[in-house]
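What follows is one chain in structure tokens, specifically the form predicted alone.
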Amino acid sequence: MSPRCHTVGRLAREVEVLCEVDVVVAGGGAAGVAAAVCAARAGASVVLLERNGFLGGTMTSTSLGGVCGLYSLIDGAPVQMVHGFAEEVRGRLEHAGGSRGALPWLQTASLPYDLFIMKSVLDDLAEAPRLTVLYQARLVEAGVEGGRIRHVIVRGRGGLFAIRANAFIDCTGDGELADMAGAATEYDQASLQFPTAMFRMGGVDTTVAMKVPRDEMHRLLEQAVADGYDLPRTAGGIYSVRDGIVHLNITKVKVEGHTPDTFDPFELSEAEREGRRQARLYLEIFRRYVPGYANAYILDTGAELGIRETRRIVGPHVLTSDDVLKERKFDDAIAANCWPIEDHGGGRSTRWVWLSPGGYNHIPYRALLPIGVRNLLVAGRCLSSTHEAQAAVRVTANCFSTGQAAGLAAVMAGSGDMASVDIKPLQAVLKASGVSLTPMPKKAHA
């Protein structure tokens, strides 16, 4: 293939305006569903744009396997810290038989879930009045005038169309809309966390496999390394919601020894292939070394690579590792994070830096405000933070929380600026919606 050394012009054309609404939400993952549903419930007309044919983002396309960030571990028991929209999802999962409850591990706990039931729960939530979900719809361009987004151009299967709105929320995970609109962003490819290819195994004796302690699993995988297997990672998350099936978060995908640049089409494509190669390697290792996996097979892999970090916006407040680890509180708080710094860097291990049992830091509203675009909010993993702080606040529960806050704030802003939203009324609406910004730990649901 010849080197990339040329450019071509973009063809100017008229694009049909499909509709005009109060709020456009880009990205239908945890943050996007929360933002869109909460904005619609608050009375706004909303369009939610999702590039896949289903909702859930990383939860369902990557096949994440478990919701992180809901719980703290106190005296060995999971206690729920995050509520609001996240609790509504948790409750619906439980009611539908899509979860077996909180799973403690290390110094925290997660909520394993059934992949299809998660999709179904999100479908049901999105049946809110005034909310329209457009699937297989990808952002192409943002029309900006005077520091405000006036419309977005979207590509559907049938071609291009435009949508006009007063307010926009970027929940793409990559800050796509913020970048298109000219907002301030950061992207340091050299320091990004490594991605993971998630996969599920069938044919597992889960009565045996799920009793293997995490430290014993680590020892067995290190033995495989000593025997000559080139494993990129020797510790990870293993969940089981159905007998005979396990979900594994165990790979660490590199391209030529470094973190892949997932904005580079060549490196991203190589990383996707490498992820599947690693899944086959781990199948071989688990069959040989780990009890309960002798007859295992790969049931499926995620539809795409599990990407932890890409572009981050720069807001009036950049959340730092000190904010997280010193458990700082803010007057403009819109969410509470109880997840530790979880940094998937080089080497076979993951770096954990823990908060105190029952401890939490606030995520301030200012971290959702991208500098340079007045009618845009950003929720989810690409909010305004440093690399280290992002390693804590990126998890699913926080995506639900920041999405909920962004959806309600967008309605309150109306046709005004997002920075003008009065924080106290926003916090009052969040509280009325079940959110606690000063969570008192309670025993998790069994």
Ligand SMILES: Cc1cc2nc3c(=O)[nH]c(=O)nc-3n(C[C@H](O)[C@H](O)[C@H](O)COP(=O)(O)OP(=O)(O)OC[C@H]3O[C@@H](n4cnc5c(N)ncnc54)[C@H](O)[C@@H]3O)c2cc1C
Contents of the next structure:
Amino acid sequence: MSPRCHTVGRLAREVEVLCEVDVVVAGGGAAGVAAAVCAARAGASVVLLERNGFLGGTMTSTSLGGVCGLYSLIDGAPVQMVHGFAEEVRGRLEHAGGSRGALPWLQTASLPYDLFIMKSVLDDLAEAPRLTVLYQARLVEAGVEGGRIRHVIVRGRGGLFAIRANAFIDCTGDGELADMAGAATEYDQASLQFPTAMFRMGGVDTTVAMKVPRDEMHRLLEQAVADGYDLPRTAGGIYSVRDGIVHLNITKVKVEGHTPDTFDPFELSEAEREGRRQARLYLEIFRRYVPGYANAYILDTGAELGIRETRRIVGPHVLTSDDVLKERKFDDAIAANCWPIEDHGGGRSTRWVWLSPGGYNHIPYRALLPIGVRNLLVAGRCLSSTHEAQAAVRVTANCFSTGQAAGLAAVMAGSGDMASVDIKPLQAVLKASGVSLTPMPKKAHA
Ligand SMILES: Cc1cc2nc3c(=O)[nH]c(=O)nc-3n(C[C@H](O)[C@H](O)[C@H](O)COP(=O)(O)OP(=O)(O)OC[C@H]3O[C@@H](n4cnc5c(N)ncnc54)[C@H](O)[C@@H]3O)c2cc1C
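So the form predicted alone is up there; where is the form predicted in complex with the ligand?
Everything in the complex follows now, all chains and molecules, and the chain you saw is the first one.
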């Protein structure tokens, strides 16, 4: 095969318009579900496009250990900082038996969850009046006129169709719609965080395994490296919501020694294979070195590689590490982030830079506004931020928050420009929906 030696033309052809709605949300991850449900509840007709057959994005396709960004750790106790739509998800998870409550670790805490129950909770939330979820529906093109998106072209299982709308929200995680529509974006492959192939092990004696402290596990894995095993990572997260089963966030996928370019079809495919190869390697190591894993087996791997960072939009405000670490507040705040900078760079450990206990920075509305497309907002991990700030604001609780804000703002914008949404009324609607932009820490649910 001789890759990339030609280009070919594409045939223009007529595409049926399936429907016309107020708001189209592209991508049904944490941000997209929040955006679509909140826009529909606020009175808009909404179509949510999701390329998979289920909602949740990285949360359910890659599978995470837990929801991060909900809590701050104060005097060793988790206190909940983020509410609104994120709290609704947390409450429903707990009610359905899908979570064992906040789990403190290092200087923070997260909410481990059951994968299937998370999918079900999101299904239930998406049963909102005026909201239509289209599964296995992949956004492939945007029709833009006069700086506004007029329609999107979608590939379903049976072929192409179009959807027209007044307002659009890009929650693809990769800023796909923003890019298609010609908005300013950034993709610096050299600085991207490394991906991780998530997997679960069964056959684990969790009564023993879950008592191994994080630093002891790190020591044991470093011992394996000293014994000659080529482990890319020796510090990671292990969670359990079911006896006998653990979820591991421990691999670090490199291709030819560098961060894979996941927009390159060859490198992405190699990275998917490498992730599964590493899962097998870690199984061998855990069986041999870590107490509780002698009879472990791999139960499953995520449906796709866990990709932390790709394209980000460049908005009127680019959130920086200074904004995060100096816990900066903004007049046009739409969300509060309490998660530290968590950078999965080149070494065998993760780099953490912490906020103060109970501290938070604001995410401004301007970080959701793409430049150059008037009726588009962007929420979730591809909002306008630097690489470093993205390493904090990308976690799930923040994606719920920015999605919620984008959904409500899109309804307020109607057929006008997203940039002209009045911030004070938006903040008032957020407050009425349970969002706190000045969170007063209160004790987490046990
Ligand atoms: C390995 C890894 C571990 C992580 N660990 C944690 C953790 O423990 N806790 C935590 O809170 N966060 C964690 N994160 C971060 C967090 O999971 C993500 O940043 C967050 O879930 C992103 O949500 P999102 O909605 O912005 O995007 P995504 O989750 O990426 O969702 C985007 C959605 O859009 C869909 N989509 C994309 N393109 C199209 C298209 N063209 N047409 C239709 N649909 C499309 C996708 O299928 C997906 O459902 C982790 C991330 C990774 C990769």
